[in-house]
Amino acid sequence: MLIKVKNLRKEFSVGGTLFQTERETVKAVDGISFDIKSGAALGLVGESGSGKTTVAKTMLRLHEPTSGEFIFDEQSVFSLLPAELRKLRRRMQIVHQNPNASLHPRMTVMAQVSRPLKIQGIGDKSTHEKQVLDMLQRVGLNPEHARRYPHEFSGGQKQRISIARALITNPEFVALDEPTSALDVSVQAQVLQLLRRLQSELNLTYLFVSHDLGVIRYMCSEVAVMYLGNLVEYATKPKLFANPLHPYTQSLLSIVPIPDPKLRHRDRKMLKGEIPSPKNPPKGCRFHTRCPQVMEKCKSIEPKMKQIEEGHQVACHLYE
């Protein structure tokens, strides 16, 4: 197993303005667990507040946990000091959802897709540029394209190049913060299919974080459902489609675009009212203010995730 995340716990302190003295405490991630597979993609998917992007961003320490365990190959990356996740991170990358943000307007994709190898101390500048040339070719740009700036791209050849230069240090790891939905729908199936051909190519492990069942469906071999910070169902992707146990897996699936006319007067279980504060979650089951099935012990008691079958996991109390 290349990836081991344990009871992983993310808190953000918030508040302390000059009208607000008492800060407050956000739980964006509440001790969730999950393994990766080498070669494997997990998608991480639930609507936008879930806490999604800050499992991947804690994962790579990019915000430093609060408590839990990440294991990568056998070593503890929590425990490690700034040397030692330094050269760590060449095994380790993120692309970002939004590459306009992600890329400097004022350096050339040269400079950009090559600082990695400089900050890693990689080679040296006289190998750095056909190492940027044959990486770009790679994810679909042509050579001329290193001496340009992000502005003369489209949004998805920019985030080719941000793949590129997630790329350019050969990692094993690469976590995908919503790739694609800041792009649109023709481009986005260009940019999955690269994805694909890539990890097939180079044996990448991905953590795909996204609210679209739809490309979890085409990108990944399990999935994990986050709800407000927790995990609420895992299982592999066959069983999870075939047969999702948990209500707001159900809904998220009944939502997802079908492609055929016939279905279209299909049983959608739309959610009501809006995902809760995660300054405030709800005591018990965090879903029970918008589940259709909630039952009394939902408002109080928390369920605990349990194997339902090799491969399936939900946390629920219908399933107990």
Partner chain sequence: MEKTQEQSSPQTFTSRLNSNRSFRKFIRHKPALVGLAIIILLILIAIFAPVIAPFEYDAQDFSSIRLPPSADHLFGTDKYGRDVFSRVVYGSRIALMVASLVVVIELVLGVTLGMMAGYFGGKVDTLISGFTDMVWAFPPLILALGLISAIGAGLVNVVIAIAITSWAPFSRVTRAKVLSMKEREFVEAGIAIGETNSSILARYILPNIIAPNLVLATLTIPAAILTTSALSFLGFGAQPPSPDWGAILNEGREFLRDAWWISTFPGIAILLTTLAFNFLGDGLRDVFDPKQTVQ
Given for the second form:
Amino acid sequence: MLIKVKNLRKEFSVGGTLFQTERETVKAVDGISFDIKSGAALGLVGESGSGKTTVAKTMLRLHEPTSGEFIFDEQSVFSLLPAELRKLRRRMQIVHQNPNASLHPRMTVMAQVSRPLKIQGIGDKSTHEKQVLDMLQRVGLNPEHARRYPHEFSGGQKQRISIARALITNPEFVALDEPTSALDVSVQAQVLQLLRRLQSELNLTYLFVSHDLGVIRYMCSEVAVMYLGNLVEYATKPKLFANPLHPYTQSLLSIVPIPDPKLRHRDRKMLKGEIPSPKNPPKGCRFHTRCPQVMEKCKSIEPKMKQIEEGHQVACHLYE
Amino acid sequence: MEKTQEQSSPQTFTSRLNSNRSFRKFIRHKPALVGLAIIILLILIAIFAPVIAPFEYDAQDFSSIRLPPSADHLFGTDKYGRDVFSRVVYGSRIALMVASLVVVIELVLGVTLGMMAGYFGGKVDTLISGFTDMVWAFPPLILALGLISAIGAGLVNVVIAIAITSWAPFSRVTRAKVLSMKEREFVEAGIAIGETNSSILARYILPNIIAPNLVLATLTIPAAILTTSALSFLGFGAQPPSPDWGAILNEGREFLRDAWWISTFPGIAILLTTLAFNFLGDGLRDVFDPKQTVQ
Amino acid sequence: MTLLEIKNLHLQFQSDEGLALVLDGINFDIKKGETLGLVGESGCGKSVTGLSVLRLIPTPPGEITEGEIIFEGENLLEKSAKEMQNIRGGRIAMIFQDPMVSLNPVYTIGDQIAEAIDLHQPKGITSTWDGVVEALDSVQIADPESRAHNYPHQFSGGMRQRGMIAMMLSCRPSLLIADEPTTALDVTVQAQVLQVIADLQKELGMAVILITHNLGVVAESCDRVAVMYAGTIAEIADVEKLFENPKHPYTRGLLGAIPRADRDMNDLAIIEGSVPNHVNPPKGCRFHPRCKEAMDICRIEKPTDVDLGEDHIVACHLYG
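Now show the form predicted in complex with its partner chain, given that the preceding structure was the form predicted alone.
Every component of the complex follows; first up is the chain already shown.
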């Protein structure tokens, strides 16, 4: 296993000023565990407020974890000193969601893409330029693009630049945080295809965060479904899509719009209400307020993750 | 290999439009252009003061005391027979020097503290923000007067006094901007590639907080010039024979009835200069700070 | 029976870059009670088409230079500002992606619905307040009596959107223009909102123009679909025909580019490049630089609408 996450928690405290000392705690991620094999792609899917992005950013220590462990190639990432962490960053990278915000507006493409090489002390000045040009070509950009600034590019091209910057140090692990959700369908297809090609060419390990089940299905080999800071189901892709066990996963799969009018009258498991605030999550199973199959014990006892068969885990009292 | 052949995409179209729009907005802002013109003129006058001024600013001539404006003495002469025009021309050097020194000190103090408060947050933030608010709560002129009575009169002390009583807004503006920049994804991406804190602050955040501070600086210059003049007028600032506008104004005060020109011309210089900076500041704010303008 | 007919609509915007031809002669109609999907990528002109119908294009810089918008037999482009005000929110309603555009934060939801009712005096409502409660009830807001006293910020995202729908539909319009009504919402909430629109449509017998970039949503809720590209309509057909037998190369590419949640896909269709700008659009067919089947004529001549029978219209030289 290249990636092992154990019992990861991340709490944010909100409020709290000089005079108002009481702080509220938001449990954005509340104890989740998963592994990713080298070369695999784990999809992390959930609605807004589920904590999926926080998982990725906490793993990369862009947020400091509250507790838990992240073992990356047998190193405990959360106990690294700042200098050690900086060194490890060449091996794990992130691609952000918003192409318009994730590039430095005042650096040329050459400057931003070569920056990780400089920081990590890889090669020297003379080799950087060639490395960057090679990488730009790999992600489908031209050498002429290197001298330009981000605002001269379209959203899809900006996302390619972000990808180039993330991959220039030849990392093994890349967290992709909704990398195509801001793009048009036709451009999304280009970028997804690129990401898939790069994964096999460079033997990358992906954590792919998305709210789009179609994108997850196209990109990932394993899927973890999140709801309000918890993992509710975790399975290999074929198992999850063919046989979803958790009522939440079942509902998601039944209501996601399918571009085929003939499937219009299929059975849909509609959910009531909206995802509750993570400031004040429901007791017991966090999904019980919206669950169509809720039982008495769901309201008080939190279900544990349980392996149902090889490669399929679910946290639900229905399967006990 | 998929190639992207788009030449001009919608995004590049709008962003190019934006940078052009900033420039165009500024060009269309007439008062700002007038202000800029006056400031450029003032800088030229200050640089070429020895060429422009017909006399030395401290050249006394007791044969021509308190002469009204004439072809020889455009702005007349004062009680020592010094040419007021020459004094006002040389005075521009003092005004600009004071203004730029004050702004530099304010910027260094305010931006440094604001960046630390915004970036590190927590206790650092509480401490710096509390201190900033405290300084801000004092009226600058009174605080400056108090400081000067402690460290003594003189132009340099005036500059120090004004600067350390008026950096607070810079700290506030910087802190707020840093707080929003810190959340930006490209700053996070910088951390993710292993940038150090100092590099994040210098390379990623600093370049993006210059604009609002520039606007603020332009808008505080008039206050700095006015306060300098006020302190000189009260006798705490520039000492004779220094041609500070406030000092000239003060010297002419006793002759206001029979030699109006001594006080009037430096007064007009102060007025024009402060107005010019205000106009320019307003224009820059419209361009850089869309929140204050109706779009 | 035709409710709305748009004929040869041309819309241009004066921009710093020059004159942008945002709509380049579009034609479509919508029958009573029907749902028409207006689908396309960013910048295709789908939103401005909706705004044009309500004459909400800011003039200047925008200007409708040619064409007719016939609604219930009358040309809306010839109406006075006052007459348009009565039509807006009365016979034609519009909802937007961000409901806060239409909701005033300082008034309660109930007051705002009441104002809409008082303004347009729809038939069949006994008292204003009953109308308010009924409207909120019709969009499945639980406990409408007390919820009516809430301010918009006390509503969640999905409830705001439903509140806005309640406000817009309280006057029983014959046409609803919904501009990306569910784009900002989570998939479970999107399903609820689409359901509410569909139910109300059946009840009120109104027609709906659903503007969206999501072909899944179109497949699930529209009767007919118009695919837009760069200010033109590429193809219009019944929803089943369009998805089963798309004729325009752009439609085909778009449909193949969607990663689907209901089946595994080996490859996505790739449409190279991205959407052109409006100031210097490609000559001839605006899609030709990205079209895999482009012929010589496509570079010179703008294709005309070709009727393939049974209301299937395509603007492509392949069929001309």
